[in-house]
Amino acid sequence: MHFSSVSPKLLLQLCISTIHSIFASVFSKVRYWTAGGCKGSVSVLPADRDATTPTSVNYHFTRKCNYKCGFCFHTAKTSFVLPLEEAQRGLKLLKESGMEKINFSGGEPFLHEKGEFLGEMVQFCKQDLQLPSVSIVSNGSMIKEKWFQKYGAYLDILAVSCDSFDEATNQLIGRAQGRKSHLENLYKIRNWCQQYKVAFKINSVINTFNIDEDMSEHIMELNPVRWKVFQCLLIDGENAGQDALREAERFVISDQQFQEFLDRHSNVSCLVPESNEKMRNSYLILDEYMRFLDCREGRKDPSKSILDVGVKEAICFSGFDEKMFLKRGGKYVWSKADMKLEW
């Protein structure tokens, strides 16, 4: 085409059309590149869908731990812990974005400041933020009765990790500290939960060391509100790969082995199974910097901190699968006021 033969009006229309096509192409690529990890929109895109609501959040505020579980997938790669005021600011942002349940984990959450830091956050979430559910996951080794006396009223659920009811097996796994009995602590904490009206829960990671164990009798005696049973999961940079602090390959079991364990315990009504498929993308995990961790690629890729960019933008890079969250039973009766428990 010879532009000298084209009218100025037609030439202008052609230029506008070309520019429009270029912008449409660029916009499409930007949308493809940035929207992959986000259910809704990111800050550079128009909000054509609602952003993910952080209904249930797991805040791993510390990585330090006094146990050395061989399959641990959140290891002590840093010793950083946010100042209390900053942590509370982040928790308030989450509440304003729709959070209903917060779960504090680690590392070992009772290790930092002997549980006082944790207690302050638990009280803040229940008393100030009025969250329906506040829970903790702990190995149980650092919990004292005086903590329950001071903070128990603000806690809905306490989950204690226990992978075996054989002390020697716990030692082999690394869920132990010296000669202290992990099982004695477990039963003692169960009684404190009953006394101070905190719902008691047990978490177990099924691996090569406990795959043949029958835990039914002990679980039914302890009578937790939930028994979460996890299939051992590999996370690159945490418990597998070159930069990992653990070598969890020797703990890994097959899907079939995991199913056989579940079948053996099918009579335990409180059992809640979580295979690798269900677990990998169905948790909203915040690290010690309050960054969401995306585990879709078998590693933990962090977002920017919610303290810097807000919850709506950070959550877009969490890789969170809300459908799988609901499928695995992530939403349940999680406030002790609604559980109708007999204390």
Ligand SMILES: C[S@@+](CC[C@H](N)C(=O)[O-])C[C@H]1O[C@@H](n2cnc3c(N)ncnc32)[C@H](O)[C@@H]1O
The other form holds:
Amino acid sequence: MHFSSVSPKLLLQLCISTIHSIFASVFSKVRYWTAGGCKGSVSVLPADRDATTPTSVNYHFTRKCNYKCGFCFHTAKTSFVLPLEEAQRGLKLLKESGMEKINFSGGEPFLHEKGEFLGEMVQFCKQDLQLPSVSIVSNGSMIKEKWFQKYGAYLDILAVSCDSFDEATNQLIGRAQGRKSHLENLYKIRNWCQQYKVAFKINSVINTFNIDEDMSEHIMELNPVRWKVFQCLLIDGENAGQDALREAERFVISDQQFQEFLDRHSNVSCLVPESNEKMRNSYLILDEYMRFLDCREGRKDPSKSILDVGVKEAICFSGFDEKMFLKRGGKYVWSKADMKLEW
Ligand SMILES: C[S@@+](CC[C@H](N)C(=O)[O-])C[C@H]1O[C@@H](n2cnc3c(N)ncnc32)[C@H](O)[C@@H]1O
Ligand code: SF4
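Output block for the form predicted together with the ligand, input the form predicted alone:
Then the entire complex follows, led off by the chain already shown.
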């Protein structure tokens, strides 16, 4: 085409459309690296994309639960659980991609097949995959001593969630099954952890029902290796918004209230705080189909399953922020062999 024969108006249109397509192309690439971004940062370059390693993964293999915590952000939207062989195949893929730590969560992980499914995966991860760290987070209500006898040797850390040392508050939150004592279980499990040499951890969600509590004495008595203290987080489609199975707005506290709770417990050395900001992008979360869940937009957007597309492709849609993972202390001494457990 000879530009001399083109009208100025058409030339201008051509220029605008060329500039537009250049911008569109750059924008779509930035969007791909960030929205799908392996590191969740605009400064991520294509070469860095290969560097995202699933060092520490949380596998929520079931959504079913026997508790009704009003703030729960991982609800029973499906009852699906992968067959054991498929779950093991996925775990092997993750190990081959550099996974060092697996945490089994849910739903309640001890519910499916009375903890046998979980036990098989724990044993597989330690014995076959030789992972440095295998951990579980549980509400503690379904754990039996027999489970420790059979699988305790393969488990590094067991975290039990407890949001209050007042039974009535646990009942109000929904952190209970019927009238059964949540706290009795907590103490019982703490002793089994000691007996079967599993590192014991506690998770607490700080919300409007427990915000004024002082838990220091109880925590120091229980002496966990870590006490994770979460600011109650809202996730659209889970515990907020239309179609959500929970309405957690009434549990939400401000950043200042959260800080006041932390200040009140500044004498507890094992406390690890997690504000909403720290939590949102700093976890690699796999759902029951082994899809990574991206929480950056305030909801859980799923990737394709690692079983279908592999870890490398799926992880680009995890929204994972490795810097925040390190900032929140996501990497720590996580093998019980390296911990100085005084039991
Ligand atoms: C979804 S639960 C699944 C494991 C198990 N059922 C339990 O409660 O420990 C995993 C962790 O997320 C915490 N959690 C649940 N909802 C939360 C929320 N809205 N904000 C912050 N943490 C939350 C729980 O207290 C627990 O420690
Ligand atoms: S937070 Fe409560 S309701 Fe949610 S999975 Fe855990 S025990 Fe169940």
